[in-house]
Structure formats: C-alpha cells, structure tokens
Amino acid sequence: MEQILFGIGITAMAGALATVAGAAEDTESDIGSQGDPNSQVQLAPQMGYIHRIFNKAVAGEPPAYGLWVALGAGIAWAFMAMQINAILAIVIGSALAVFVQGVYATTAYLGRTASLAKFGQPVYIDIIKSVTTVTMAHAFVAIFTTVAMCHLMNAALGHPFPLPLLGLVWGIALGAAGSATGNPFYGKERQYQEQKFGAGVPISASGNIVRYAEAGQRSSIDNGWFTTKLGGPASGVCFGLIVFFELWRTVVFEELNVWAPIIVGVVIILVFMVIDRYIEVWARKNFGPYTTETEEAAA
C-alpha cells in the first residue's frame, strides 16, 4: 500500500511537470511558429505580403523535440554517471539542448528567410537577435521539465528504459501534445483573426496572415504573448493529462494483473473518446454550419 502511495505521488509530481511542459513547448513553437500554421508565414511572402513574423520551421515538432529531450536526457544521464548531483546535471543537459535548440533556430530562420528573397522577404536581424532567445528560453523549460519527468519515472518508479530513451519517447510525445492541440489555437486564432469565425480559410486568403497589431507590425512575441492565454495552457493540460493517467494506470493495477494496466488504458482511450464526441455533436448543434450575412438573412 505504502508502494503504491509513493507511486502515485510521483506520478501526480510527474503530471505536473509534464503540464509546464506542455505549455513551455507550444509557447515556444508558437513564438518561433515551427508547428502546421508555419505553412502559411512561408507562403505569406510569396503572395505579396511582407512580415516579421518568425520562422524556424526546421522540423515538427514532434522530431525536434524528440531530439531535444532525448540530448538534454543523454547529456543528464552521463554527467550522472560521473556522480554529479542530479538537478545540476539535468540543468547542464538542458542547457546544452537548448544551444543546439538555438543554433537550428537561427539557420532555420536565416535559410528558410534567404529563400524568400526574391520575393522581398527581407532578414530582420532585431527578429534574430528578440525572438531566438525568447524561444530558448521557453525551450529550456520545456525540455528540463521533461528530462527532470523522465529521471523521475526511472529512479523514483523503476522505469526499466535509460533516461536517454525515455527522453526521446516522452520528448516526441510533447511535441506531439502541442502540436494538435495548441497549434490549431495559433493558426485559425491568431494567424487569420480577420477571417470570419467558422468561415474557414478560401484559397484566395492564402498567406494573408495577420501581420500588423495594434501599434505597427505584429511580431511572433506578440503572438507568443496571445497563445499564452488559451494554446500553451491546453497543451500543458493535455500533456499532463497524458503523462499522469499513463502512470496513474501502471502504478495502481500493476499489481493486480499484468494485463489490467492496459485493459485500464484502453477504458480510458474509449472514455475520452465519447467525451469528444458529445462535444462535437453539441458544438455542431449549437453552432450549426458556417453561412453568410446573406443567407443568415434569407433564412
């Protein structure tokens, strides 16, 4: 019993690191707009509409951050070999992703920009020098409290994987909470707020993105500063909702059957499942279908 107390405080420590996690990562992705809606920055200038928006699209998320975590965990791993305390090593590690973090940043921002050129996308260098540290910095967050879940789950809970692997597998799971689930929120939010809501995006409003705010250009610290307050909380939320019922399960049915942690897991897979659905159906209920001012008025 006392096993499986401690258990579940790990994994309610875990889950809440996995929540600051979750929201540091979409934060951070949303500022230097590396996740889906980065397509239409990229496009934005080829259809004649000039912005200073940042774009570091180097990969997905989900790789990016699995390579991420997987080298602040590895880095962790070996300085804890050596007997360093853990915490500092786990900040040494961290600290060494995010460099790398910042160096794909600024020759993803500067490639992908040059490329642009011809159709007068200028470099901004105050974007470089503004926005790349306000990325790494969202970024070491992230990437600490994942590695610090990660060290908790293999020495607190005996996890059986090394805090390397356990990195890469929970480091593309972050980028992956983020991804679905803040970028959306960034994309049709934020990107396209001049398009009506549920009007969708029409081809001929491809690439004009938002791009002035309420005092000259809109920068990405602005939509960082925007995301902050509905995107970065839901993907810490659902990040941490992943991470704590994942552990949740192993921790108090382990015990009882070696195949009663996943019949658990699926009972929560099918659960969540027809939570979605009823919220689907009731918004479609409720909202109905996108029409316009004119046939709101005929009808």
The other form holds:
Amino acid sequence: MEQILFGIGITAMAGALATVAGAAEDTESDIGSQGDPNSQVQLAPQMGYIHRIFNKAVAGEPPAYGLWVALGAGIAWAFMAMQINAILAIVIGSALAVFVQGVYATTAYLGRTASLAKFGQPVYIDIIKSVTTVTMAHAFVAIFTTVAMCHLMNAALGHPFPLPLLGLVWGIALGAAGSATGNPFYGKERQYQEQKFGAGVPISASGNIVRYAEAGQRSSIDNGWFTTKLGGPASGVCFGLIVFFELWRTVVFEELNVWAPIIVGVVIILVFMVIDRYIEVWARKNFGPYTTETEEAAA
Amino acid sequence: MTVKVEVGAGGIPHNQILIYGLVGSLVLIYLTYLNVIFDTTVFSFLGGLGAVAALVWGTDTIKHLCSYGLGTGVPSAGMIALGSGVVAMLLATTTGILAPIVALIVSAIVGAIAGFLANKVVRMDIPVMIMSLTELAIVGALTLLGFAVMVGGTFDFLGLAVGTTTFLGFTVESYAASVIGGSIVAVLFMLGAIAIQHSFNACLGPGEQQDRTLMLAAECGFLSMIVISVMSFAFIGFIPAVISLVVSVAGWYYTYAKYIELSKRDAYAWLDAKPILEPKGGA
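Switching from the form predicted alone: structure of the form predicted in complex with the partner chain?
And the full complex, kicking off with our chain again.
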C-alpha cells in the first residue's frame, strides 16, 4: 500500500511537471512559428505580405523536441554517470540543449528569410536578437521539466529505460501534444484574426496573416502573449493528462494483474473518444456548421 | 507544410560532393583507429569530423531528392536516413576493424530496399529515389558511427556496450554505463537526424544557394560535435574530451560566422529595428 501511495505521489508530481512542460512548449513553438502555422509565415512574403514574424523551421515539433529533450537527458545522464548531483546535472543538460535549440532557431530564420529575397522579404536582425532569447527561455522550462519528469520515472518509479531513451520518447510525445493541441489556436485563430469568425481559411486568404498591431507592427512575442492565454494551458493540460494517466494506470493496477494496466489504458482511450465526440458535436452546434469549402486541410 | 520546394541551380555537381563526402568520412573514421594503435582516446574527435563530412554529402543528397517537390518530406528524409543507418551501424560494430566498410555495405543494402519499396510498392515513382535513399542510409550509418567513435573512443561493439562504473569504491564493468546500454545512441540518432535535414529545410526557397546550404550542414555537424564532446567526458579521458570540445567549438564558430556572412550576401536587405518594407504597388 505504501508503495502505491508513493507511486501515486510521484505520478502526480510527474503530471504537474508535464503540465508546465506542455504550456511552455506550445508558447515556445508559437513564438517561433514552428509546426504547421509555419507554412503561412513562409508563404506570406510570396503573396506580397512582408512581415516581422519569426520563422523557426526546425523540422516538425515532435522530432525537434525529441532532440532537445533527448539531448538534455543524455547530457544529464553523462554528468550523473560522473557522480554529479542529479538536479545540477539536469540543469546543465537542459542549458546545453537550449543552446543547441537557440542556434538552430537563428539558422532557420536566416536561411528561410534569405531564400525569400526574390519576394522582397528583408532579414530583420533585431528579431533574432529579441525573439530567440524568449523562445530559448520557454524551451528551457519545457526541457528542464520534461527531463526532470523522466528522471522521476527512472529513479523513483524504477522505469527500465535509461534516461536518454525516456527523454527521446517523452520529448516526441511533448512535441506532438503541443503541435496537435496548441498550434490550431495560433495557426487558425491568431494568424487569421482579420478573417470573419468561422470563415475558415480560403485559398484567397492564404498568407494574409496578422502583421500589424494596434500600434506599430506585430512581433512574434505578441503571438506568444496571445497564445499563452488558451493555447499554452490547453497543451499543458493535454500533456499533463497523457503523463498522469500513463503512469497512474501502471502504478495502481499493476498489483492486480500484468494485463490490468493495458485494459485500463484501452478504457481510458474509449472514455476520451466519447468526450471528444461530445465536444465536437457541441462546438459544431454552437459555432455554426463547417462546410467543405471553408475547411482547410491541416498541412 | 505545403510550401513548394525550389532549389537554386549551379554549384558543385552532386557526384563530386558524393565522392568527397564518402572518401573523407571513411578516411576520418578509419583514422580514429589510431586510438587502438597508440592505446589512447585523443583521436576520437576525428570520428566527429568524419560525421561532418558525411552530413555535408547527405544534405546535398536531400536537396537532390527533395527538388522533386517533397515539402514535408525533408525532415522525414533525415529520419529514414538515420533509421536505416542505425541498423547497419550497430551490426557493423561487431566486425572489429572492418566496421566502417561493413556499415557502408549493409546500409547501402538497407537503403536500396527502402528505396525500392518507396518507388515500387508505395508507388512514389521518383527517379532518384532508390539512389538517394541508398546514399542517405550510408550517410546515416557513417554519421552515427563517427559520432559513436567520438563519444566512446572506439567503433568496437564491446567498447561501446560495456562501460565502467564505480560501485562501493570499486570500478566494475557495467552494461548500463555504456554508450549503447545508456542509450546515448538514441541521442546521437536524433542529433544526426535533425542535423542532416535541417540545412536544406532551413534554406529551401527560390533563393536557395548551394554554398550557404552546405555551410549550414557543416555548422549543424560541428554544433552536434560540441554536445557530443560534452557527453564524451563520461566515457573517454579528460584531455581527449577537452581536445574534442576545442576542435568542435572552433569548427562551429568558423562555420556559423561564415553562414551568417553568406546569409547577409543572399538576403534582400539586412535591417536592424526597421519597420515592415511594404512592396512597391502594395500587397
């Protein structure tokens, strides 16, 4: 019984860390315009809409976060193997991973923007100076919390995978949660505030993203501020629930039977399918129908 | 993403880069055998340099392959390269001194099969698919092998799979404290996979220039080397790891500065804290 209580405590803490990680990850990717909203940022200058939005095209979010978190975990593992305190090792690992992330972000912006010279899109060097550090700060929070969560699973719950492999698996899961949950809020809501609500994204509006602010020009940091309100927390809850349910079903039901956690996992998926379907129907009823011509295929 | 991929014309022919990348990478990885001959680990950094050579070649291959309009396929190409490569690389490490050659042959077979399946079964029908996936698999295997030598000091399976750990003051051999047992290979996999696809993914567009893209490929390789040299402190001695770190930081700084210079050359304008320049005639 004590073992289960201890396990549930660790599970709750891992879930809390994951929630913070998800929120930070989504905010980071929205500030950098990573993932699917990136295609509009890339497309805008080609349609004549010159902008001052960061263009951080480093693969999709799942592979990119797979690297950042695996790297943070790998360096932390190496330092722990050298008998360095776990917390210090995780901090150093996350800091070095963030350094790599920051360099990748700057090279992506420079490369993409320089290749758009034909359309008159200049490189705004102040964007790199001001925005990169903000994405790096958010990435640090996301990486640190995820690596700490993996360390808890490994050290406290006795997960058989070594830390770097757990980092890879959960990093990809983190990127996928943020990409699937938070990105629509930035990509469909923020970038198209000039379109009528519910109009979808017709081809004629492609690339016509929000570029000007109430006063002056929109910067990517404004986008982060906007998406922190709903997109970030939603991603956080998503990733937190994934981690919590994943650990909870194993910690609580493993005692009964080895197959019990798997059955509980299937039941949880079914319950969430019912909830998702209900929300979809409810939203469609309340926010109008979506018809085929306004429904933009998610790129 | 649904962006149309366009590539710049001209530059060094692909076959020339293929030869330089393949030979350079093989020779550099073989030079790390000096570690065994002199019973040291100071030559480990040569493995990383071999991986950089392979990455530059792989980037040009991806550019070649993705000029057939594979927009979202750019990051996937990096994943399949390293995915095919890791199988060949792990198998090859069991063959001792033949490892780099065996990695090359096995990965070429794996890549050719993957290319055949993509073209004939999935029916993608891209003319350069089989050749490109073969090249990418070799690049993946050589990159991983180079990085593994850099972090572990050897390309021998036992050297990579058995580490040492201190237990109650005694040094004991442990599987869990090794490059493979500690899953450092997973980190190397991601470092290689992101590095191989990033340069073309970041530079694609109508203004893409080969020298800029390849400079970025080298930059990504050296950046990966920096963090690998930090991890290598746990496996190889202090002095060899410091040598690796110094070489990678120097290489990274040079290529990064050069890349920024090339971006400045190709950019429409290089502005600091200036407003949006609306095109003449309006949007």
